[in-house]
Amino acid sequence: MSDDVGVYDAMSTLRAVRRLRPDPIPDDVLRRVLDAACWAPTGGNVQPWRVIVVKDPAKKKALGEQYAKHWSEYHAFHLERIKDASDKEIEGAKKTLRAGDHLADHFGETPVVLVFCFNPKIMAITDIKLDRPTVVGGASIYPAVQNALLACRAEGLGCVLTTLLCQSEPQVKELLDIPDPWGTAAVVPIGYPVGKGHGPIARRSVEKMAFADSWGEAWS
């Protein structure tokens, strides 16, 4: 474990790492990552999520085949979306897409794939009647995913959160014997990174993201 990685360091350097080595992850390291996920808060402390730790080569290969299909579609969509961007932005996007291509090509070789599932029957989804997409249920799922990602960062593991496989939920549920009414919320391939892995991230600043008391009022 990387003892010198503090929580702020971890959050500010948690990159999406898609180039992963096939080297096995020790059980004690994996246990700490899963422990971190279990510490996450959930509505009513119900913990309406479970995670399937996929190591079986055949199952990882099958997941990878589904992932590659959806990644190919996303790759083409993203290139079309940025076609009028600056040369610098396009080159940056292509670098990310190349890393995604690598993951799609080597998904089955990833040492561990975490498949996060949820049960909507035991979740307090307080926004379900509003005239917009519901998001509140995710508050009882994605903190566990984020905890796992931060733990991976602390352990020197590369990781990336993807929801592309949610488009193949019927196939994933059949492959992993996930019963109804459980659904899939996220898939996290993890492994030791090829090359440097994590590092400084690019995000909008607080000045662009936070308001004071009312929408549009600058926070300072």
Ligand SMILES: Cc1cc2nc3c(=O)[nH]c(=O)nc-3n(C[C@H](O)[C@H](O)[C@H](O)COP(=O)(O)O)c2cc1C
The other form holds:
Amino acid sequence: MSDDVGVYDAMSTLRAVRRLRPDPIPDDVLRRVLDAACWAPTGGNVQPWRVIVVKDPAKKKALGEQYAKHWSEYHAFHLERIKDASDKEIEGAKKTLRAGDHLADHFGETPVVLVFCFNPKIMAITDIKLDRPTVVGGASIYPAVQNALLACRAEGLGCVLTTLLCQSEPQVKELLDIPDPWGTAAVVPIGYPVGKGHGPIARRSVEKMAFADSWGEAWS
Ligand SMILES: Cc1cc2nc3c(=O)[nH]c(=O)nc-3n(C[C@H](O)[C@H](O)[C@H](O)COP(=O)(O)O)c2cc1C
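Next up, the form predicted together with the named molecule in place of the form predicted alone?
Entire complex below, previous chain first.
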């Protein structure tokens, strides 16, 4: 099932896949995905994250019920946010929302749900004293999540990084016996795709994203 895909191809086709088949994922495939997560760098090499591999149908169903609640709020909020956008943008957004509705409706049937947890007490958070929301702590967690997503891509598995369930952290902690002070950073449903799965992505170009030497200076 593994796709012979180079790293640049994997990165440039790693789109959110929200229509997943319930077919089981072989343990050796799952092992490679988890290995990839463990290879990620972390501040001080502390690895302040853990992942819970949820296969239990009752637990997946409970996660799915919470997820569907947050998704329906997000769906309504997003429709409102884009109401003045162009017809093309609205059509694109509606397509994504339909895929999101599918995931919300079938979350519990996903073969595997990865729940990434973090321990804020042992993370390197170098921006913690600044007068703005901190982001550096996440840099010791999300590279592991991204490695897992890329490995899924290489294995022909569909997946999507989700964070809506972080709003239900107390319920998720209770359901999965996650102790204090651990928190939840991301939930990744994975499974073989219903359709083509990964494919072209729409992103801003380097010209818009990168500067030369100073902010605003065009990079060429
Ligand atoms: C931090 C973060 C949080 C996200 N949370 C969710 C989520 O809760 N549910 C979901 O369906 N997609 C979620 N996504 C997926 C994004 O919506 C998706 O990557 C983005 O729309 C681009 O789509 P594409 O990857 O298919 O090109 C999240 C992505 C990131 C990076």
